[in-house]
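Consider the single chain below, provided in structure tokens and representing the form predicted on its own.
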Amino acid sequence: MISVRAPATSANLGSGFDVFGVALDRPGDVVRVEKADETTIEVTGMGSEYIPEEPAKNTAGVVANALDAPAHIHIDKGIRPSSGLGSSAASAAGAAVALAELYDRDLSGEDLVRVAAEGEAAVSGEAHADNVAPAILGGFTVVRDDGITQVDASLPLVACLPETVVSTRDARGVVPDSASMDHVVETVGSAATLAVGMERDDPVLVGRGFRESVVTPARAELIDGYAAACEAAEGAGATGVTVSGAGPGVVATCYPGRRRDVASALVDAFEDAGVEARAFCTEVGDGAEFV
């Protein structure tokens, strides 16, 4: 039997829809793979009970038929699911790491990425990798048709998951389907003052970078209490909040030293929305290890 622990991710990150990731160092979920005539998949932990256990429905299942790699396959999800912090891509990670050790195959961190994006598919339409890149690299990825970057990252986050769904299906739909060239202009301003501020370990350029007009204020309005939790967060010392993926997870940056101030103000301020969350006092963490 071989195990993995993948990590919860945040993807986009403000300013770098669909190509943006980072790795989280907690939580994450650990998948076991053994080998068997045919895929079968279990399930436990957060949320396991809202996971589909079909293999053709499930991003592990649909990892392991591109693999060709029969297994049974058990999921103990640490990452809630629909929570904007990656849950499935960190199921589609585990997988394809594991059944490749499994099955022996020889393949690159890249070659795994496209595997475990295919996955991702099964959940959200189209094999999106801006999440399953941290999730196998770790630290900081820049997903590219013709390429991935990634950067070992050291910067101190804090995720907020308040208590509300929002499906990666609806994120998507409220996405515009244009922009102005002012919105462009400013978005690609806060990209590239992001990318250079994860090379620096820089909380300041990160959370400047968070900063886009187009994407994250659609997604907003999706997440009850939004608003009000980011600026609580930047009054406890956090230098940028945005939405997390799809949403509903929030993710903040902040100076080492102040992420129980700014975890506390954003459960905080979203309860006094009426809305229950949790937080993780985290940072830039690893891809997926073998346990």
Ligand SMILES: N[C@@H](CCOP(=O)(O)O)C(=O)O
Given for the second form:
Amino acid sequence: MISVRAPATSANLGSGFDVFGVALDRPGDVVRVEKADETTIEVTGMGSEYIPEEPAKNTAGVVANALDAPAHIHIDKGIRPSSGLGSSAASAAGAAVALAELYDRDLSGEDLVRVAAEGEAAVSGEAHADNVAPAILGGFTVVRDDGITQVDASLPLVACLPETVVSTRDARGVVPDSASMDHVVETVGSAATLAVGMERDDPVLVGRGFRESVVTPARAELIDGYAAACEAAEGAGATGVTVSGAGPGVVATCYPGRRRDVASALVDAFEDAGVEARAFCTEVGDGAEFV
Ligand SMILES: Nc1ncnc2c1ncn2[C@@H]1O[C@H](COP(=O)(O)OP(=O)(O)O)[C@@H](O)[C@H]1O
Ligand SMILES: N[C@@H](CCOP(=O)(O)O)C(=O)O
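Given the form predicted on its own above, what does the protein look like in the form predicted in complex with the ligand?
Entire complex below, previous chain first.
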């Protein structure tokens, strides 16, 4: 039996829609695989009641099919589905790494990302690899058609999960079809600032680089209490706050000593808006690993 822990991830980071992603040190999914004549899936843990066990509908099952690697797959979910923290991607990434090892397939990190992205496409409608890339490679990743760039950043993060469900498929439906030149200029400036901030492990530059005015405001409309939560987090020391992935999760960065204050501010602000929420103090972490 092969067992792999794959981390939660936060995609987009404001200015990098479908391009940027980071691995979070916690939480994560654990995927265990054993060879079998045909693929079967069992899911336990956080939100497992909402996750299909039919292989064609589960991201891990789609990966097993893509790799022609039938297995009994057990997924212990540490990441709530439809959270904006790459829950479906973690299972896809964990399955890709575990099944490649089980069947002795000689695949590069980028090959594994491509296979795991097929699992993501099955649930979100499009093959975006900005969650599976950091879930496999770790750190901060930049995904483009011509390759993936990875940086081992060290950065404090707070992830907050309001008890609202937003599916990635639905949240992709509200993304505007076009952007003005002013917005393009702003996004390029933010994305460049964020990438330099990741290289320098600088929470001020990274937080400034979250700023984006096309996709983020459209998604924020789906998250009750979002504006108040951002304001409260910034008041508590966050150097930047944005929607995590497609939402409803929110991600903030700050100096290391401010994480607890930022986490409490986010939770309290959502609760004041009538939305239950929980927050994790975390940091940029490693990719999928054997356990
Ligand atoms: N192994 C899996 N883990 C989590 N969600 C899965 C899995 N397989 C299929 N899904 C489905 O994917 C959807 C959640 O994915 P998505 O909307 O992209 O949110 P998230 O941000 O949590 O990845 C849910 O409909 C869920 O049932
Ligand atoms: N780039 C994607 C990222 C979705 O992330 P998830 O964690 O919400 O699945 C998007 O913004 O649609």
